[in-house]
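As a starting point, one isolated chain is supplied in structure tokens, in the form predicted alone.
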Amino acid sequence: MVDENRSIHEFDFKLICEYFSGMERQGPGSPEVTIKALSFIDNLTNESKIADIGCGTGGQTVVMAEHTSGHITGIDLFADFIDILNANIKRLNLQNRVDGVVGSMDNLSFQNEELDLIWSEGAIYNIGFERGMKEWHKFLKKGGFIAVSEASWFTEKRPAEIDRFWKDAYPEMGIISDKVKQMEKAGYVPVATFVLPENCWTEHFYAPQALAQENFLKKYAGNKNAEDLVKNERHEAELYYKYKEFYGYVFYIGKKF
């Protein structure tokens, strides 16, 4: 029996990569939400430098390229994700404005005050929201923006089942006001926060997974790790539908002062 509180990070690195590589997004989000978050960023020109940290296969990176000026560097630890991003960028003839590079978000190679915008959709949790806000601050120019989406609680109290699941998966998950305080403490003026609509989970994250799961299970028939990975993802989806009024993804947008 699968451990239903098992974290996604406990599964085989390559299996996770393959499971998510065929999907436009590796976390909840949508093109509409990316565009909405971009509407709060007002300092971009053709000379601007943007980093999309933990970009995955670059679903949001492409949307950003189509709705901003400047140069975007997409960074992800999974080389296969970067290969997919770069292939899409070439297909869309955006290679003069977007680069995908393999790298770790806890060892970025940018210069101090090099960037005008730091972006990270559903990925900052890999090093933790508070740590990411602090460590990435130095890479932004004064007046530069940071925009990240982060799993957050909507209430101080919630049912034990969902509380236990997320405390195991992401212990740093907090309520919105606490995240805003962490952003302020790290040296940003909060510009906007907004909750991602449900279709970011249902239509853009869980529905594509459901389609991919059958093929994944056929390919890895009898592979317990692959089967457990799918069970884990299905369990997470079931919990979302059951407890979605208690948590979700929230966009946090701040300006460096």
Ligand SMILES: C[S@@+](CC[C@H](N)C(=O)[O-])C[C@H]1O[C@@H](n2cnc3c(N)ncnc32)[C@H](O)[C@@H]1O
Second form
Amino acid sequence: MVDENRSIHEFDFKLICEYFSGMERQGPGSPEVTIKALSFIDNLTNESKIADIGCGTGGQTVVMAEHTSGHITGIDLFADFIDILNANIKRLNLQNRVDGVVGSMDNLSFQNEELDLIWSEGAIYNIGFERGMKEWHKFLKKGGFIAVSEASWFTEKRPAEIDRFWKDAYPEMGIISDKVKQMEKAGYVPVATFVLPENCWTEHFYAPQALAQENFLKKYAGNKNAEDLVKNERHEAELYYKYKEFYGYVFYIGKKF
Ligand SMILES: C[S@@+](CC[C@H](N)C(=O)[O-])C[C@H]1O[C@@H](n2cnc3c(N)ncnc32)[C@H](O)[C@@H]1O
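Structure of the form predicted together with the ligand (previous: the form predicted alone):
Now the complete complex, all chains and molecules, led by this one.
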């Protein structure tokens, strides 16, 4: 039910949350890729402290919890996503090892050198890759790891249509070697970089959306915001299928120097 007193932005925000909250993931990725990225992290123990920043509903948080033994704090700006994460954690009896908290990635409340691992799948773009790499550095212990996935160009040049689309959506999107340099400049030794397989987009991100879109449109029939949201998501997916050789998600893993 729409509350008439709400601002249009709040309603948009609620709609976006609802659209994505029924999905296991809110960005491209997969359990296999989370496990692969974890295989490069070699300092974790029962005592380790891990932050999963921009965790969404926690698809990757749960996979991490199942493949590590330390304590994980999942942080997201959207309370509805954190509620879903916390309900899943309880259902899986992981509540002693995982906490979901509402917070913003540009105002984190960790102590300096508190964390052994900072994780962020498909979310660092909200603060910007370079800024996030720099600002989060202080929260890691020396020798601690950072692992983030980020939309990246595969080529220096690409067709104008896709270049325009992403410059508008995420002007900071760069080629892999530039991102690795930014990571080095921020004080990390690059440990691994790998491109996420296409199924992280097709099978794990766009296919579940296609299914949910029909129900969403039925529920919000005649609602222009909802229709525009679905239109945008469909357009982004079409562009991905057309231009996927030019860009994708890349995992960047570094060790604090
Ligand atoms: C593309 S989703 C990725 C979610 C999840 N990591 C995944 O891969 O499924 C980006 C997430 O960043 C969160 N987010 C956006 N701005 C944020 C901020 N300032 N602080 C924390 N989280 C934020 C969004 O709520 C969303 O859950």
